[in-house]
Each structure stands twice: as structure tokens, then as C-alpha cells.
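Just the one chain here, the form predicted alone, laid out as C-alpha cells.
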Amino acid sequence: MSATEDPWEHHATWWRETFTNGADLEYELQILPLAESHLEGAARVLDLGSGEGHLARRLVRASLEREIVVGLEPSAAQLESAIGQAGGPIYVRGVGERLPFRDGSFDGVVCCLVIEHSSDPDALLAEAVRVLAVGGRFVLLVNHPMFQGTGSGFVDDQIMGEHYWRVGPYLREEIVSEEVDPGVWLPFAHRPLSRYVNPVTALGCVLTRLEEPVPPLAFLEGSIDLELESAIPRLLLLRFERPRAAQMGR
């Protein structure tokens, strides 16, 4: 792969085969149900960075009252994979930092494990809020900024006979390229939690829910220290709401 080639275009088939349609236990048992539960009742939903559409398809199936689910994705290869599967979402090619939708178009916006790959998170968050209707919900799922950031991870210290979870330089913002599978390199941006909360609340939204779910035990099968790893969150979910005028005046 050349230095200028988009890794999401290049690895679209790998992504589909590795993470979607039940291939990945964490997605199937936790990530997708979690996103779905926080968007319950939202009739018009935008899935930012929808990839090959596994979350968008699930959101269509989740509610008969759902009017529309739009999956926005910059990668042509990912979109081709999404469109080739049944399910019902509408797919649009575009980037989250410049959304091709009118203000207040959606009462539900979800960004699931995508903002870590954005080089301009402020623009993405501002656009998510812009297209969110009054009373709507913005659901942001990220790899946990403290425990899954650069330099963080499980340590098996065989010399000292200890297991512990190392936390890397939490406050340092950086974008690194990580080999997530043999020969598969993807960019990841590490940012502290404040870089996600403050820009959204500054735009008038209210943080109404924060979740750090326990990793699925089935996903941790084979861990050499299940007790430790089951106490370390892999995900962070933030749910924001755009309050109505009456709510803002309380």
C-alpha cells in the first residue's frame, strides 16, 4: 500500500470480514446493542462514518417507527460493500467534517468508533450538533481515552509475577498508525475526554449519559487475568441532547 492510499479503501474487505455480520463478538454483543438502545425512539437517524453499514442496518431493523436511517461514509469501497447488502439504509458519500444536510435534519446522530480517525474532531462534532434537531440525541462511542489510548494496555510482568494495566500519556494528543492485524495499519488519534465533551457542550448540548461498560466476558475468553481485564473499560459512551427552550430555561 502506498503512503498516500486511503487505508479504509484498501482494507474494506478486511473490515467487512473481520468486524461485521457477527464476525466480531465485541461489536455483536456490546457495541451495536449499546448504540441501538441510546437511539431508541429516534425516527430520523444519521450514522456518521457508517463503514459498510452494519450499525445502520441494525438501526433500520430495530424500529418499525424509524422513518429514515442515513449512513454517511467517505470510503467508496466501504459504500460499495454497504450498498451490496440488504437492509434498508440510505447511503451518502461524504465526510463528517462537512455534512451535506440541512440544520436540524435528524433527531438522532451516532458516531461509533469513528472520531478517533478524524484529524479535525472539532469540525466533526460541530457538524453533528448542527444537523441535530432540538430535542435530539447525539451518541458518541469512542475507545476509552484513558485505558485504550497510546501506550496503555495489559502488562504481563513475568519477572515480578504481576499483572497490571498500564496507562499511557493521557493528556498528550497524537495521531499514530497502529498495526491492528498483520499487514493492516490504521490511523488512530488519541485525545483526552475533555476534547470530546467540551466542544459539544459549548454548542449548547447537555451531557445526559456517560457509560463505561464492562467488556463482554465472551470477548475476553482466553485472558490470562480475567478479573483484571473485566474491570478495565474498553469503550466510552457519551450521550448528548440538544435541549428545548423550556429545558434550557430551568
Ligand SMILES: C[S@@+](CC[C@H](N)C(=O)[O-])C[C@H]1O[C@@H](n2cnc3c(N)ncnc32)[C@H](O)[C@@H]1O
Given for the second form:
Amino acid sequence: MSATEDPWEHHATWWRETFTNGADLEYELQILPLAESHLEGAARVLDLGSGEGHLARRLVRASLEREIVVGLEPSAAQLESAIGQAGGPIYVRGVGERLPFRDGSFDGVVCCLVIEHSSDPDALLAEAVRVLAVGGRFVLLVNHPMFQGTGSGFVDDQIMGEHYWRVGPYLREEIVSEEVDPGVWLPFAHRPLSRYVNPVTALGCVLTRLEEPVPPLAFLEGSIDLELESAIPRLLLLRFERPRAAQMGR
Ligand SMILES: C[S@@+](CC[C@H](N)C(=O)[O-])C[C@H]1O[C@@H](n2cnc3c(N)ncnc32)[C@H](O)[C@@H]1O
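Since the structure above is the form predicted alone, I would like to see how the form predicted together with this ligand looks, so please show that one next.
The next block holds the full complex; its first chain is the one shown before.
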């Protein structure tokens, strides 16, 4: 694979087999239900960076009032994997930083574990807000920036006989290539929380909900220190709303 190639073109099968259609407990027990609950009642939904489409398919199934679900995804391999599966939404190939949709096209935009892979988060966030209708909501799910960043993680210190959670250099912004499974290298951007909240509120949206759920206990099964790991969030959900004109500027 050359340096300019999109790694997701090579890892679509790994992604599908490892994380989707019930393969990953965290997605099944937490991520998908949480995203779905925050999009309840949104008739037109964009899943920005839809991967192989398991969230988008769930959103199609979840609501009879749903008019349309669109999955936007840059990787041809991920899209091929998505299109091969029954009960899907409409898929569009594109990147989050340049969305091929008119202003105000969606009542809900969800971006789930995608912005960590973008080198231009400001452009992606601005596009998500632009395509949001007045009164619409933007649901952003990220790996928790404070506890899951570079250098953070569980430490099993056998010499001192201690277990603790180390927090890495939280304020340092960087994109690092990480080997998430043997032979699977993906770029991850680490940024502080303010880099995600401030650009969206500067565009007139309001942060209406922040969730840091306890990791599902079934997911943590086998952990050396369950008590500690269940006190460290893996996921952060931010829900923004684009206020109706009368509420703006208050
Ligand atoms: C970790 S997967 C998550 C997929 C899906 N959102 C989910 O939760 O199952 C990240 C996805 O983001 C896509 N992606 C990476 N950079 C992107 C960008 N700039 N705009 C839109 N999608 C992007 C990748 O191709 C990949 O399919």
C-alpha cells in the first residue's frame, strides 16, 4: 500500500468481520443503540462516514416515520461491502469535508467514529452543520479524547503491584498510524475536546447533550481490573442542535 492510498480500501473485510453484524459487543450493546436513540424522530438522516453501513441499516429499520437515510462513505471497498447487504439506505460516495448535498437537507446528521480519521475536522464539522436543517441535530461519536488518546491506557505494573489508567499528552494534536490488529494500520487523529465543540458552537449550534457511558460490562469481561476499567469511558457522544431562528443569538 502506498503512502497516499486510503487504508480503508484494504481493511473493509477486516472491519466487517471484526465490528459489524453482531461481531463487536461494544457496537451491539452500546454504540448502535445510543446513536439510534439520539436520532429518534429525525425523518431525513445522513450517516457521515457510514463504513459498511450497520448503523445506517439500523436507522432504516428503527423508525417507520423515517423518510430517508443516506450513507456517505469515501472508501469504495466499504461501499461495496455495504451495498451487498439487504435492507440498506441510499449510499453516496464522498468525503465529509465536501458533502454533495444542499444546505439544510437533513434533520439528523450522525458521524460515528469517523472524525478521528479526518485530517481537516473543521471542514467536516462545518459541512455537517451546513447540511443540517433548522431545528435539526448533529450527533458526533468519538473515542473519548481524554482517556483514549495517544499514550493513554491501562497499565498493569507488576513490579509495584498496581493497576492504573495512564492519561497521555491530552493537549497535543497529532495524527498517528496505529496497528489496531496485526497488519491493520490506520491513521488516528488525537485532539482535545475543545477542537470538536468550539467549531460547532461557533457556527450557531447548541450543545444539548454530552454522554460518557460506562463501557458495557460484557465487553470488559476478562479485564484484569474490572472496577477500574468500568470507571474509564471509551466513548464520548456530543449532541448539537441547530436552533430555530427565534432561539439563535440568545
Ligand atoms: C471506524 S469506521 C466507522 C464506520 C461507521 N461510522 C461505523 O460506526 O460503523 C471509519 C469510517 O470513516 C470513513 N472515513 C474516513 N475518513 C473520512 C472522511 N474524511 N469523510 C467521511 N468518511 C471518512 C472510513 O472510510 C471508514 O469507513
